[in-house]
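As a starting point, one isolated chain is supplied in structure tokens, in the form predicted on its own.
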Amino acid sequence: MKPAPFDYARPADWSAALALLAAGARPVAGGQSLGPMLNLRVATPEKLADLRHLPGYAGVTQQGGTIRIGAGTTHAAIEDGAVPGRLGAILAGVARRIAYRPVRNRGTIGGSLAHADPAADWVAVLPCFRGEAVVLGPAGERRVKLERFVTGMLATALSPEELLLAVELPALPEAARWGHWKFCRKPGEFSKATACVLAVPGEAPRAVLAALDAPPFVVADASALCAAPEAEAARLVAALDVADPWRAAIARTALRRAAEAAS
């Protein structure tokens, strides 16, 4: 399959890149979402405004104790180190099973996060993180919770008139403990239940559930599953109310393995 025919701009800066966003272009960056809805024609914009070369699109940053990753900044570079840190340790290991390295050399932590396919890497993890989506739009910048941000299947807290510019999120100690579990038929496969729990000293343990064909499931307080978590992951899938059984199965099991491992 081939795209429809489109026309293609490169925005300088951000002003014109919001102009062509008003005028009904679609944003594309690292294209490894949108390239294939494009060949298959479940997406057939007239334009696509490129947004790779925008400053500050890309690159991380930290001011004191917060972290900034621009939208436009790719697995491959966070897998390699791009974050400092023990959260830079942390996204790391997360980047390094998204897909295959020639889909992590081109594919952005913000496209992914922005396509909000739930079952994606990013769209499961950031949210466990307490962190910000940073969103210029029209109006000016905005900030929205990263819990808040995917409310939906393919659906985001963006306007159409929107762009996601960057995700900012704190600092871990690097006693920060961390625990990640999906599940993949085969490896670079999307997952079918990803279960994500973070442990700070002197905070309340953290934990996410998602690609369940809905927004991810956030457990702002995950004491009680790090205390007994196969009995409080049934728990928690049971309220989740999961319609196929074997979902649901490896919904619990992937929620009680991260938090054994974060314990």
Given for the second form:
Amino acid sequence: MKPAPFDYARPADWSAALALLAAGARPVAGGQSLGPMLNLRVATPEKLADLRHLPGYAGVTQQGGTIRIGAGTTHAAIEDGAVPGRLGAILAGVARRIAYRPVRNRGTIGGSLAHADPAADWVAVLPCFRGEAVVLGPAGERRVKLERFVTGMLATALSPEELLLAVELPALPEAARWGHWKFCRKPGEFSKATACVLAVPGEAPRAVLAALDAPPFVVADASALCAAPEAEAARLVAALDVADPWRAAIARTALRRAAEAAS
Amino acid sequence: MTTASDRPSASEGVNRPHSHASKTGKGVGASLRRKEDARFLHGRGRYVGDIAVPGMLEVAFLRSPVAHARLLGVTKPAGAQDRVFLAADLPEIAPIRAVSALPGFRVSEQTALATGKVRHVGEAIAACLASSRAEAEDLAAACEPEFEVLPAISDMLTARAPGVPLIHEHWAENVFLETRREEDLSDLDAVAAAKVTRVLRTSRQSMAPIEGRGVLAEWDTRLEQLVVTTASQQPHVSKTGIAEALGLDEGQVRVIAPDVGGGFGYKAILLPEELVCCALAMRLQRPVRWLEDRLEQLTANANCREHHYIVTAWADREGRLLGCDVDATVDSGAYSSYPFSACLEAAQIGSIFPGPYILPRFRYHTLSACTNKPPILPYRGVARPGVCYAMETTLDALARQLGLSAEAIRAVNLVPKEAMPYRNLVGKHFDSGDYKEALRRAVALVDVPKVRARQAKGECVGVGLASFCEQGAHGTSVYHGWGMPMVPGFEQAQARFTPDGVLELRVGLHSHGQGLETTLAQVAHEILGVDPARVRLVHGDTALTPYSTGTWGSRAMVMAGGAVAEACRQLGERALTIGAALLQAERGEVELAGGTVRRRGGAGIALEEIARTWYRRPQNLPADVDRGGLDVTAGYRPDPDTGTHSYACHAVVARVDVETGAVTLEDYVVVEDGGVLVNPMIVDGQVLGGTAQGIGTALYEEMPYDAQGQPLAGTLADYLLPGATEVPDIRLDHMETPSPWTRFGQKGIGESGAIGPAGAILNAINDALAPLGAEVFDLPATPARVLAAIEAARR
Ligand SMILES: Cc1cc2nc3c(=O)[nH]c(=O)nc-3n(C[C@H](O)[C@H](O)[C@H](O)COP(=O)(O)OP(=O)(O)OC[C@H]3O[C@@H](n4cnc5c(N)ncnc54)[C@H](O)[C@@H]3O)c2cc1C
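I've shown you the form predicted on its own. Could you give me the structure of the form predicted in complex with its partner chain?
The complete assembly is shown below, putting the previous chain first.
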């Protein structure tokens, strides 16, 4: 199928981008989610604002203990090591398993978060870090904790007039342990259950269970899960009331296996 | 995947009756590199989508969003009345009627655009034309159809439930056809050592060639001819179908099938969309093109495979089958498609259920149910993957009950080689082969003791087998009984030398992955000694080639191979006559060798020179020259023409994750006998590709429908196909038992790979699950289904 007619604009700076959004334009980043939606005529925006030429849109910087990843940074760049240190190694491992390389070459971390498919990898993984989304709107910049960014199926804390600028994550010590497990039958199939567990020495371990057709479920203190993965995974999933018994089973497995890998 | 060159020691002790391959390495039996690959690998293939002509209009179809409804009317977008066409606007297209002569067959009329009613989601209602596809889709989106929605039949098992609506209202019930073979099996309970009953389902699939359908229709005012460039695997049958539907003489229709990106049966079907494009091109006197997109292909058109079985089987203590009782239902969809009709699947189920086994007693009943889904179309293997799955899982269930191994129960039932040629109880006539040897080799190649040891340690791993045979190249004697619109007869090929001595072969079937440009050149080389590089194959154009029913039914290498061999033989005779004269020798003193005509043991004269003589130096021709020249059309049909039977045994090691239901294929072995292999490398490719598709049937592919008849997988993100990461290294071993009935002993093998995987993989899964008391019955064996089976056993 071919998209319905739409206009296209390429703003040169952020204020021009915000003005386009205020006039009803829809941002487009790598087009790896929006493109198929346009083709299927599920999305029929009148105008697209292409973010890819905005200054500072892509790229990674570090200031002190905070690493800032521009929204336009591609999955491929992260896979190839754009993010430094232990955090970078963890994120590269996640990026590597998103779709296939051609999709990763174009798809962006910001686009993935803004699209907010509950099964998407960044949506599932980023709330596990004590990080923030940096949002730019008509009233200036604001910050949203990553665990509150995705609010529902394809829904986020962004208003239609706002843009996601970057995500900021704390740098991690080399001793940080990480467990990540997702279930999909083939690369590029959306996950049917994703879990991750981050254990930073001296801090309470954190866990996320995602891809359950709902916003990611964050366990702020996952000490119990790390101590008794099987029993605690069963308890946590039972409390979520997952209707499909198979989805519940793989959710349990995901949590347990992620916890075991992080311990 | 294992490539031909590093195959494990295949084909030892093989009987290779041909000499050319060994002498020149280019004839029958040689793994010659494919001549066509250069153009494909460099992206220089030319498909319908690559062909644009000036003034061309693109078509988008308005398709039904509902499965069953009365179509009350369509409001065309304002100002676009002359660019939107409804059925009433195109009365020149007769409905497609794919009739079968089987008694009781109910005939559906499929109008090219919906008339009065829509009967499945995706049925074309209006053709919208614009200078680009996107604008044509804008028009389709602006059309306003009006429906009175009717209850839909989306489950074939409810097609004849009381009170259901009739899909074709003049029918007595929603059934295309029932077939039966009656036999009283009631005494078997008393004598059998084991009896099992299985209720099995295979899912509806959608064939997914990389290239979808596509058609470009033009009216040639000079020739007064409709030129139809279409992605077809049987251009001549398309031509006949188009001519009939549009009331044209066949001479007024020329069908060109350019490069075609995968057929698999889908491109053997005359589509309503083709007829609409043809009628519009004639009406508007402008070229008109439709390129199918993936949504149309998945949800409106390429459906296949959906079967339901209730199988009961009885066996004695050694596992010998005493009888089978099969009740099979096929979801045939809403219409009978042209030319294979709505009965091919079910008719096959009855006739091929016994498979490669000796079955002494057999009762069957098949039902081709009419439902509110797209017509079911023949996909590589047609009914065989489902039948093989039903038979092979039933055999394993018997073996488990009797405490026999999967190998043992097959060994006692397979037709032994001493019995060949063998005619089974439903009249299938097996030509040759050692079915048990294929089983033995397959079992030896997978490490069964190692699997058993892992099982003993509590690992959820299993081994599964599937033995089957594949009838290929079956002809007139088989098909006339089914009385479909198309019955294959003699296959013809034309062989001629051009004035420069290049050999040109013309065949009416089509090569779209089979490598016929290479293999038919190898056949010609075998007969004439012409270098395959100097052989050109012309195919895919009805104006240039003899009539053929096309490439399907694993028939091309047997039929066209035989026809090309015969045409080349006759051409060789004519060349010998001319050559003898030029050599001033007696006809009996000369022979064809190495591309020359030579005096036995003496000097030769090149075929180029002979060609030059016929065309350009006719003064040197002898008086007794054949006036037909260096241009021969010959026909061929094997005798008997009941079909070759290739056969295989697939052996699989599968591991099951009992927490998620996920299945991993650890090892996959195919032992295959395709008779004499004209090009073993190409046969490997056929088997590997088919096996990958069979893995899709077993584990991934499923087109679910909801109760309202809505298809639930509209993209390849929802309709999962196995890819490079899901297909394990498949290890191949070939046997080569010549067919006594074909020109070189070759057998049809094109569909074979797709037949075995579902049976073998499900048997491996069920072997792994046996200690848990669990068993999976339905295809595909998705993680959810496998886990549900494990849970059910726990309860
Ligand atoms: C075949 C295939 C397989 C895939 N498999 C996976 C997978 O396994 N795992 C996975 O996680 N993803 C997968 N994806 C999705 C992919 O990761 C996308 O790249 C990602 O979801 C969107 O990123 P994008 O840059 O392409 O955004 P776009 O498609 O351009 O935009 C997506 C949405 O976000 C909005 N948007 C984009 N950027 C911003 C911004 N800076 N601020 C505000 N709004 C913005 C757009 O308006 C749009 O609504 C797959 C995609 C394809 C095509």
